[in-house]
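Presented as C-alpha cells, the chain that follows is alone, the form predicted on its own.
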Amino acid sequence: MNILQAENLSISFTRYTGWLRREVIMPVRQLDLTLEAGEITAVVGASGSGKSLLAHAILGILPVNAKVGGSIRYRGEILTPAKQARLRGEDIILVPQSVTYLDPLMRSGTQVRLAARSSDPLKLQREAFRRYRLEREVELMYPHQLSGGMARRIMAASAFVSGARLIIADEPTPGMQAEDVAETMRWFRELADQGHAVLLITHDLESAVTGADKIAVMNAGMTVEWLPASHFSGRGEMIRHPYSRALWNSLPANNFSLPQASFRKVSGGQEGPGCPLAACCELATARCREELPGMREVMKGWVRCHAS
C-alpha cells in the first residue's frame, strides 16, 4: 500500500546577502520517492544532499523562509499544513538523529508514555521496554541520566507505542558500534513487518543495503536512482547510476579498483540548464550539460540520468 508519494519536489529558501539585497537558493530539486506499507526505504548521500530537508518537509517542519515546490502525497491525498499539523506525533513520528529531541525535564517512561495511543499507556509503555531492553527503573530517569544507546532506544521505543502508519528515522546510528547498528536496523525490520513505513536517511550505505527494501540515493538535491537494495551486490552490475555504483564500490569491502566516475560534493543550490553532476561524471555527454534528465523506469527501479 502507498503511503507516501514525493513528485518533483523542491526546497528552496530566500536568504539576505547584505543591505536589501535577497538570493533565492534551492538544496532540493526534482526530489521523486514513493514509500510502501511493510516496507523501509533508506535515502542516502553524503552530507548536504537534502536528506534530512526531506524529513522536515514531510512533517512540515521547514523554517518560515523556506518554499516547498512539487507535492507530498500522504495515502494519496495532497499533504497540506494543515493535515501535517493533524498527522504529527500520531500517523507521521520522527526518530531523531540527536538524543537532545527528548525532553529534560520529563522522565524517560513518561515521555514513552505520552506517544502510546492506547487505552493503558503504562502497559504499552513496559512492553517497549522489554522490547528494547530497558529495565525498569529506566522509567524514572531523567534523560541527562541516560547513556546514548539508552536514550536512543528510548527514541525507537516511542516510535513503537506510537501506533504512526510512517516512522522517519533521520540518521539514527551515526557513531555506534557494527553490533549496536545491526539491533537498531532489526527494530525498523520489526515496524516494517508491522505494517508500518519507514523512512530510513542514513550516509551509511552499507547497513541500508542489509537493512532496506528500497534505496534512494541522492545527490545535489535529487533523487538520482531509486532502486531494490537487492541491486547493491557483486561488482554493481545492476546499479544504473554512475553516482550510486561509485558510492558502492567505494566501500571498503568492495575494493574492486573499477574504473568508475571521480564524484565530488556537489551543492543542490548550484543552478544550470543541465545535470548538476556533469561537471565531475567522467560518462557526461553534451546533452547531460545541455539537458537536466528525468526519472525513468529502468531493471525495476528509477534512474536520473542520460547515460545509463
Contents of the next structure:
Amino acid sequence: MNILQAENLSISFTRYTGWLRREVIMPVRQLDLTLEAGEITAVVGASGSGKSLLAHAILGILPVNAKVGGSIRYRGEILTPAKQARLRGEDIILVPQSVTYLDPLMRSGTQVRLAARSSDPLKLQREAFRRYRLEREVELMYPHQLSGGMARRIMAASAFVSGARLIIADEPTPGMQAEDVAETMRWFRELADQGHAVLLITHDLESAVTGADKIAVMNAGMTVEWLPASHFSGRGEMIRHPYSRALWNSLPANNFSLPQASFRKVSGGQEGPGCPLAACCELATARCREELPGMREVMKGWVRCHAS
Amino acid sequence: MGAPGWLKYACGKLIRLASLLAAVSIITFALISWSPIDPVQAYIGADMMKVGAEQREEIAAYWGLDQPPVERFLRWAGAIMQGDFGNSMIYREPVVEVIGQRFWYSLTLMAAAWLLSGLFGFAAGSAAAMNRGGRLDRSIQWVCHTLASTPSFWLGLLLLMVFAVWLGWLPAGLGVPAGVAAEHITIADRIRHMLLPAAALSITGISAVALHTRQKLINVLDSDYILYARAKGERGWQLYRNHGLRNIALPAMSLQLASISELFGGAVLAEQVFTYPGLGQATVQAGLRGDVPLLMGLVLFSTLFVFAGNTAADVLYRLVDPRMRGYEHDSRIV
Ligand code: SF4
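For comparison with the form predicted on its own, provide the form predicted together with the partner chain.
Everything in the complex follows now, all chains and molecules, and the chain you saw is the first one.
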C-alpha cells in the first residue's frame, strides 16, 4: 500500500545577504519518492544533497524561511501544515541521528514515554526497553550518561512506542561499527515486517543496499533514479543512471574506483536549463546541456537521464 | 565519595569569603580616611560655631579619631574579631542594632522587587520567545528596551508623582505612617509603604530578566532536541513545559540569585527617592556624615549578603543540574 508520495518536491530558502539583497537557494529541486507499507526505502546521496531537508519537509518542521513546492501525499491525501501537525508523532515519527536530539535535562525513560501513544506509557516504554536490550536503570539516566549505542536505542524505542506508520530515520548509521549497522538495520526490518513504511536517509550506499528494499539516489537536490536495492550488484549492469552507477562502483568493496568521483562534488544551486550533472558527467551530450531530463519508467523503477 | 568533595568546596568558599571581606574592609577604610569629610564637623552640623576647638578635640578623642588611620583600622579589626562592631556615631546605637532594624525593611523591599522582576521578567521573556517574530514578541522587546534605558531614579520620581501626588493612592515615602504609634501600625500599612519603592526597584530588573530569558529560550528552541520533540508531535504549551521551562529555569534562577548585588545598588537609590528607612538610606547617611563604624558594618554586611546570593546560585547549579552532579552523586542510579 502506498503510504507516502512526494511529487516534484522542491525546498528553497530566502536569505538576505548584505544590504537588502535577496538570495534564493534551492537545495532540493526535483524530488520524487514513493514509500510503500512493509518496505524500507533508502534515500542515498552525498552530504549536502538535501536529504535531511526531505525528512523535515515531510514532518513539516522546516525553518520558517523555507518554501516548499510540489506536493507530498500521505495515504492519498495532500499534506497540509495543519495535517502535518496532526500526524507528527502519531502517524509519522523521526528517528534522529545523534544524542543531541535528546533533551539534556530529562531522564531517558521520560523521553520515551512522551513519545508513547498508549493509555499506559510506562508499560509500553518498559516493553520497548526490553525489545531494544536496554537495562531497566537506563530509564533514570540523563542523555550525558548514555553511550552512543544506548542513545540510538532510546531513539529507536521512541519510534517503536509511537506506533507511527511511517518511520523516517535520518542518518541512523554514521561512523558505526559493522555489527551496530547490522543491528540498526535489523530494527528497521522488523518494523517494516510489521507493516510500517520506513524511510532511511543515508549517505552510506553499502548499508542501504543490504538493508533496504528500494533505493532512491539523490544528487544536486533531485532524485536521479529509483530502483530495487537488488539491482545494485555486480558491476552495476542493472543500474541505469551514470551517477548511481558511479556511486556503486566507487565503493571500496567493489574495488573499481572509477574516476567518477567528481560526481560527488555536484550539489544544489546550479542554474541553467540542462541536467545539473552535465558539467561532470562523462556521458553528457549537447542535449543534456539544453534540456532537463524527465522521469522515465524503466524496468521496476524510474530514471532521470537522457542517456539511459 | 561525597563528603571530601563538598567539604573542599565549602572550605574554598570560606577562604574566598574571608579574603573578600578583608579586602573590602581595607579598601573602604582607606577610602574613608582619604575622604574630605570631617566626621566631627558632620556630627555637630549647624552648631559648629557654638562648639569650641577643645570640645571638638574631646569628641575626636572620644571616637578615637586622634590616632593615625592604620592604628584605628587595627583596633576596629580587632574588635570585629570579637564580634564587636562598635557604635554608630550618628544614630548613637550599636551598629549591629542599626543594621538589624533596617535590614528587615530592606529585606522585604528587596525580596518583593526580586520576586516581581523575576516572575514578570521570566513570564514576559518566555511569552516573547514562544512567539518569536510575532506582534507580542516585538511589543515585549520594545517595552523592555525602553525600560532598560530609563534611569531608575527618574522612574521612581515618576511613580511618586503619579501614584502618590496626583492619584494619592499610595504614601509618598517613609516605611511606616508618620505620627502613628508603633503598636497601631499594621502589616497593610507596611505593604502600602513598600509598594512604590518595590515597583521602582523591580521595573528595570524586569527588562533585563525578560530579555535574558527570551534569548535563552530562543537558543533552546533552536536546538536539535526541540526539533525532535516537535517531530514527536509536541507543540505550544506542552513543548514549553516539557523542554523549554526545564532548560531555562536553572540559568534563570542562578542569574536571578547573582543579580542580588545589582539589587543592592538599586535599593540605595530607591530608598533615597522614597525616603524608605532601609540599609541603602543608612549607607548614604553614614557615607555623607563620616560614620565610620556604621559604614564599615554596612559594607561588610552587604558583601556577605551578595556573596550568599552568588554562592546560592552556584550551589543550586551543582545540586540540580544532572550534568554537574555526575554519576556518583546520583544515588538513584547504581
Ligand atoms: S542527462 Fe546527460 S548529463 Fe545528465 S546524467 Fe544523464 S547523461 Fe549525464
